[in-house]
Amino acid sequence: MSTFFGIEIGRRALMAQQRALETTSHNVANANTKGYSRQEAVLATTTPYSYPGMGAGQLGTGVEVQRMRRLRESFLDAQFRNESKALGRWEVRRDTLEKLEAILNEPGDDGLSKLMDRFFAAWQELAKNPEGEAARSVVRQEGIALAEAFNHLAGQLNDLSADLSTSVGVRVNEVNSLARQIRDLNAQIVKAESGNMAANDLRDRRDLLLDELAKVVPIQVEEDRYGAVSIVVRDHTLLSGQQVSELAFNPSTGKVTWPDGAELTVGEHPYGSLEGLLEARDSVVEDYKAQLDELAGYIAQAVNAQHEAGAGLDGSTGVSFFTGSAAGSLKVSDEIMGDLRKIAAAQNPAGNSPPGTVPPPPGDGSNALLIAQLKNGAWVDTDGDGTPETNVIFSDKYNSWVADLGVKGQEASRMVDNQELLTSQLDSRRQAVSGVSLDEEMTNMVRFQQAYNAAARVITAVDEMLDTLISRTGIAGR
């Protein structure tokens, strides 16, 4: 050990405290940076020096920064991402159900429920005055309004489905982009840490991307010994090493596929916004479209059956009031649109064969009354065998699935609130570990600053000792 080793110890102390102070400055500078994890300079003693034969044991040689530690807990990250995937799904489901509620607009004066009431009420009025042209015109106009309402709802549901499909494509691109960014960060982290340099900031950026990805698709993350992470989505590997298996979206079919051709399907429990969108498009919206088509078909079937059994003012029979059997194709028939007299308000009189041979008696609105009474229940063919076997009350059927929509919407909103609270709590716990506390950093700053000053004083003291040794030794006694 040389005479000047005391200065070397002081130098090491200066460098270590300066590095620690710089780390504190880095923490303070990133106190509001999203995804940043607090860092800490881990100080450790340098290798001690053994003094052979002196009996004093090992002598300390100073301090060094052993490593730069990133304060983060991977268990909390895994919990946060696990809850984020549920939040992503429920947010999509809530938004979709809210849009469906807005489309149906119930209860409202222009809702389908009111239009059905007005349609059957028009038949009730026609039964009182079956020869009245005004009453017949009202029946036709209310029929047009009801058919157009079904058409409009069907169109809006188709538009919603198309919007969801577009969003699926956007999410697929987002997944691929995030995977590519994580792959690039993997390479930078491996390269930096292979040179024994802690890539703390790069790891923060990668963790932030993993958080974003977890909200889109359910992921399983595993880190290898070199610092690179691999990502598995369901039963497929999204990222392994430098290989990204990008998802593909086909706009014409709406399907999302892996590079091997396998389709990304919604499992029993969808997770993430991408699977939430697929569920909303292929299950939620399609289910309500089917129910709307079914209701439109039942109304057309019941009204037509009764209308065809009756007779118009001109004695015509067998005329359908509606054409089309689905919500999107329902409309008032051309015969009714062309001639109000063909509205069959009366029962078919005896001997009216061929149709038109015997006109109905004046004042007969019995068939219109029967059609009006369909509001309270109509026998329809629900299994397609051509025989009506089920009594359906249209308003009850419609109101039941509107109520079901409301219940599901409330459930989705409640689940979003619960998941937001849960993820917020988990993020708070993460911040308690990795977040920057300015109070703590200010304390550390003073602590390292004072240590730095003390190290400088050590160098000054050693310098004075050496000055005494070099400049004054041998002067005494001259």
Second form
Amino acid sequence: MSTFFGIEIGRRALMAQQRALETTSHNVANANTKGYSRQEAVLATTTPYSYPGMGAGQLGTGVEVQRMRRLRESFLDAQFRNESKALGRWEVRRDTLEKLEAILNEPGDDGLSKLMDRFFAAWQELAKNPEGEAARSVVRQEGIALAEAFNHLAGQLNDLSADLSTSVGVRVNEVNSLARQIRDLNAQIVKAESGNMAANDLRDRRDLLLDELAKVVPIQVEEDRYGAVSIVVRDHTLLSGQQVSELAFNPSTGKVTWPDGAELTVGEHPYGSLEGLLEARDSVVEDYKAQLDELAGYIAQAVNAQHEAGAGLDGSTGVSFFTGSAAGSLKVSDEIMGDLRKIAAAQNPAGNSPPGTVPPPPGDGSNALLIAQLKNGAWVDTDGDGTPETNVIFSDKYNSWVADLGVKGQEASRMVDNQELLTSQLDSRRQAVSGVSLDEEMTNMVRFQQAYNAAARVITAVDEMLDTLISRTGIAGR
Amino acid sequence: MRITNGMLSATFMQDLNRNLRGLAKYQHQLASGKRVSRPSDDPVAIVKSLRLRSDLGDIEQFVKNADHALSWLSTTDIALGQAGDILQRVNELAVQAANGTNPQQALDAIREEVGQLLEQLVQVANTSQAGQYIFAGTATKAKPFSLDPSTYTVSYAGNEAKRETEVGTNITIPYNVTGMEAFYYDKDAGKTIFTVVQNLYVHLKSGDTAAISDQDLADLNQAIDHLLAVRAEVGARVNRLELTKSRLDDANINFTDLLSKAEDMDVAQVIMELKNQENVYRAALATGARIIQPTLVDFLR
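Could you give the coordinates for the form predicted together with its partner chain, as opposed to the form predicted on its own above?
First the chain shown before, then all remaining chains and molecules of the complex.
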């Protein structure tokens, strides 16, 4: 047992308290750093000294910083990521549905439902005034307006689809980039920790990246014993060891594929914003496009069938009012655009074959009335066999579509609210464990500072003791 | 549970945001006057409102149609009334002529007037409204009746088609009276109000007073009766249209009321809620200002 042992203990205490104080300083410095977990210098006694024959038992030898602990609950991380993958999907879905609502612009004075009403009302007017050009030109104008509204909606849905596709590409890049960053951090962490040093700050950064990744794709994270994580996305390994399997996005087909050629498809329960985007593009928007096309097709079919059966002022029959059967291609036919008299307001008169031999009486608006009445129900061919078999009310069909959109939008925004609440609750539980509390750090600061001061005093005391022993005891050697 | 400064500020921001969202919602409702402005606000109300808007549009159109039909029918009624008056005058003249004591000169004078009246009758039968000849069936662009000045015979160029308009969903009503219906009182025998007058004209010319008193007077009465019957029929149709119109007006009021219930907001309620939200927002800001700021740092030397 050395004479200077007291000084050694004091030195150890000074060093340990200083480390602890530095940790506090690090915590305070990172109080607002995203993803930072507070750290703690774990103090422990050094190995005690057994002094045989002293009878008093083991002699304490001071303190050391055993390790730097990172306060984090990996269970909460897993939960948080599990909820944020759902949040990622619902957010995309809500945004998409909100855009669709904006595109439809209902209820409004220039929405499709108003234009359909106005189109059929124009035929009512024509039925009353089939002689003149005025009512005919109104019918044509309303027809153009309706067709253009369909074209415009179809165009906007296509644009929305293209936007979503672009976002898919961006997300794919994000996934790849995150995976690469995580791979690099893996390497650094393994290297640092093989020297038995806790790579706390590197782990924080990796956890933050994993949080970000979890919002984009549903991930399963596994950490091996060297500290490296591997990531599995829906049975496909995204990251394993140093190997990143990068997703590829093909802008022309819009498909996302794994390196082995398998396509990333949307299952029954999409999770994460990437799958959410694919779902929105391939199922939500595509669905509405199909419904819009169907509605446009039905209107064109029903109006054309009735229109072709009637006769124009000049006796022309069999003229289509609309051409095109999809929302994007619907337009008023060239014959009607070229000649208002071709609008078949009248019934086809007997003996009018070939067309034009017996023009109908100019005051006959009965066919226009029949077309106007298609608003209340029209027989259309829904199964494509060429014969009409279903009575469709256009406005009902459209309204149910709007209602469907509304219900889905409502659900999506409610789900986003729920998931936001859940994730924020989980995050606050994480923060309860990992967050930096300034009050706590200040308390620790005072604690460590005082301990440091006290240790210094101990050294002073030992120093004075030695001084007494060396300088003032006896006079031998002077 | 440990509470950290980060948690406090994060929760505070979240709550504040939620309050602001609430404020924005009520503000939007008040500014737009609508409770629902997007389908997802209230899908049920939106569908109702779309349906009602469409129904209101229909009603508006039906009212227009009914007005159109009414104006046709009233023109028709006036024309039939005029035709009746003319026939009445012809009848007076015929009674006067039937008296066998009239010299041919007097008969010629009467004939002159009857000829004038016949022309007038044809004019009435060619009444038009907004460029449409109302007694022409659907051949509305050409005069339906023409008078041959040499023989004083009248021919009909119109057809027997009905003009119809919709005054209720799938309820159509014919609103024209064809020249046949109006002026042919015995179609099989080819007897029209014109042939009656024409016959009288011929009999006056030949001085055949016996035929006038035997046949023409009876025919005239029949023709006048026929016109009255047609007018009664027109009147009945006008009644029906008036009824339909008042029903449409009622429906219009009801549907407008329902529409307002479906999509308009209750101002008093929304303002109350806005006030509540405002209070919460103020309270949140006040507590935020107290809690977020101080830490132990402020109290250490």
